[in-house]
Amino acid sequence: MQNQFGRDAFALLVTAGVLVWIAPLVISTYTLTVLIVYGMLALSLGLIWGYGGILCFGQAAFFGLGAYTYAIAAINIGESTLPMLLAIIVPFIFAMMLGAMMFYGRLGDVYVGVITLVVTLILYRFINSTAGPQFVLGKARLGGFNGIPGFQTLNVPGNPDSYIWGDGLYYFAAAALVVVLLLVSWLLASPFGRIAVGIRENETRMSLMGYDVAARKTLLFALGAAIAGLAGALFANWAEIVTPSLFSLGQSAEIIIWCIAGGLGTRFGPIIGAAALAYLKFLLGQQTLVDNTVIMGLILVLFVLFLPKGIVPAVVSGWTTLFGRRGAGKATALRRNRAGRGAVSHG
């Protein structure tokens, strides 16, 4: 298992290195940075939904929480290192408490989806209503629907005047995504990951085998929230402003669409789905003939009808079918050739 993870990690590093080097030749690093952020956000839901079977309708809550935590902490601290860590820790702790309430309460999948949706709505409404001067955390005003601008963006640790932006932010975000992917791959290859998949397949059987299902689902849920929080902090650095729209239902719905389109139960599917659809949305934003929401809805319907498993599983299945047939054909021809030589020799 360790050897397999080592080979996967090496292949991932090589592939990522090539893609990070080639991609700026086609798309600007400014656009690539936000595509990477969205890919990380989709991965956070893909982990808990695709491997843990936990459908969270409120992944945007952790995304927005990470962004706002970073902005508030950066204004009060004046440096980005600790705020980046807090943007991961705060959503993690919040999700641990929420997950413990849901999973130790033995709530069904539908109720988990409803609660996460309601939590997102509450945060969205609350942040929108914080426009008054009394809503202040230290030096940071929450700003209501105007959001929080003008905070310290990413800098070299210990040197607030040395900013990491533009191409530097792109490479930092790409490196962060690779690290997260490696950690997710390691987690899924570990006993914890295999048990999580077992819980997804048959929660009752895993419980009867003696595993603490609620604890494992809570931890997996919190890890997904931490990844979403990191994505939120990177988005805040890219946009240089955070607004209540980060908590919106539209944002939560897009994350779900990204995972479905890319392919649940895969590590790369949600990332590819997020990057492809977000870039498509960016291109569609340059036209005014058709409402973009209608187009995105149509894309979702087409995927559900014709590619229900998503892009990555469809490509892998097609590749296996194509080269599997070629391999089988070569093997058959080789056996016939050997049989023919044997018949000639016997004759």
The other form holds:
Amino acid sequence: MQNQFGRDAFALLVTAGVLVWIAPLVISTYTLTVLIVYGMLALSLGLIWGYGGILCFGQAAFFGLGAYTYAIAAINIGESTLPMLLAIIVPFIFAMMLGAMMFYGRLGDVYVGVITLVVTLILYRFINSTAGPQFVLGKARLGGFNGIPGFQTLNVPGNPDSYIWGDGLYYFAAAALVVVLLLVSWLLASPFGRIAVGIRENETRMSLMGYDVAARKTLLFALGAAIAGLAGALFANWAEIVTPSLFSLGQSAEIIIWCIAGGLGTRFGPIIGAAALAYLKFLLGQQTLVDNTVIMGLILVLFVLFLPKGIVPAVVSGWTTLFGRRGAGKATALRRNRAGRGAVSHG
Amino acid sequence: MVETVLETHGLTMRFGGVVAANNVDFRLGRRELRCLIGPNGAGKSTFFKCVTGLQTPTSGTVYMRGQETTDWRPHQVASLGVGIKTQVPNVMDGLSVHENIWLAARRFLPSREASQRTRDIIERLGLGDLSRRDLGQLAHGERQRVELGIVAVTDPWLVLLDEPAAGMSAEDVERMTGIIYELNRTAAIIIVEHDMQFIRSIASTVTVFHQGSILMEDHVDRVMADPTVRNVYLGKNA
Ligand SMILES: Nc1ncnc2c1ncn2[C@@H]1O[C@H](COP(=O)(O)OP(=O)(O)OP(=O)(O)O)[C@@H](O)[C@H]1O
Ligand SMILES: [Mg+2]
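The form predicted in complex with its partner chain is what I need now, so please give it after the form predicted on its own.
Once more the chain from above appears, this time first in line as the rest of the complex follows.
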């Protein structure tokens, strides 16, 4: 197992290194940065949904919470290191409390979906209504629908005047995504990850084996929120403004579509789905012939009809049928199996 | 007198107007092998669910090895060392045979030992060739065997099996009987069954449920010979 993870991590580092180096030749680093941020956001949902069976309709809430936490803390502190950490910790704690309420209350999947949706709506409404001057946290005004501009952006730790932006922010975001991906890979290979998959497959059986299902789901849910929070903080640094639209249901829906298109129950599927669809949206945004949302809807329908398991599982199974079971066939088959299951049990 | 591993006092479970379990006083000794029988809807599964925490009884108390466990949740009961097979198959269909059993073993053992125990139990169950196959692809009897493996791998001291022989071939039943005897060397076991042949072959004390209450509790031969039991149960089935 340990060796397997080592080889996996090495392959991941090499591939990521090459991609990060080549991609700026094709797409601007400014656009790439936001694609990476969306990839990380999709990974956060892919982790809890694809491997834990928790369908959260409000992943955008943690994204927005991370972004706002960063902005507010950065204005008050004037240096970016602690705000970055807070942007991970605050959504984590918030999700721990929300998750404990839902999972210890033994709510069914549908109710978990509804509650996460409602929480997102409440946050959205609340943030939107904070335009008045009385809504102040320390030195930061919440700003309502106008959002919060003008906060300290990412700087070299301990040196507030040395900003990390442009290409620097791109490399930082890419490195952050690789680190998160490595941690997620390690988690999924560990007993915690395998038990999470067991819970996804059959909660009753896992609790009859003696596992505290509620505690484990709460923790996994919160880990997903922490990753979404980090993505939010990176987004804040990229956009240099945070607005309530980060919390919007449209954003939440998009994350779900990314995961479905890329492939649930795989680590790379959601990231690829997010980057591909977000880039497509960016390209579509440059034309006015067809409405953006119509095309997005069409893509989702086409995926559900013709590629229900998503891009990554389809490519992997295509590869194995074309080139047989050579090489790392075992690992590939395992991944394909996982992918298949994710789609079957949540399709 | 033998040590008591499971005891219920006045266990009652109501679903609206239906009294599924009615004032059940039950006692099971250490390493005892007990069969639970009764017509459909007699409350056998409900009794199991109340004991294991899958349902919280309306009233009454449950003790395990002298400790009250009445309002415990299933994972707490299981953590004591209680192995449970529910009436409906409860397995992870999307995972391999090995992963299913490993997850059970890992609850009480470190990963490496859990893998070793898993391999051992898979051999003993005669599932060696299927170890890497997903459970969803297996035949019913094989899946039942895996579920028995999930229960057995943790060395429980109390085992509850709800209709383990249902839908099994004669060969499968024979193999399972062997495993049950093996388990019984260290564990007390309660088995819910309809198959009289099977119950006779295990030959133990039998508890008869009828309309949520215990109708009779005696040796299998005397139970089978009892006219009341024949009337409520055997008369209709055999
Ligand atoms: N969740 C529930 N809600 C309402 N009624 C229930 C519920 N579970 C069981 N019952 C009822 O309680 C009674 C006992 O059911 P139970 O499943 O315990 O019987 P059983 O002895 O296991 O029967 P079988 O041999 O068919 O498995 C039945 O009348 C059943 O309809
Ligand atoms: Mg039953």
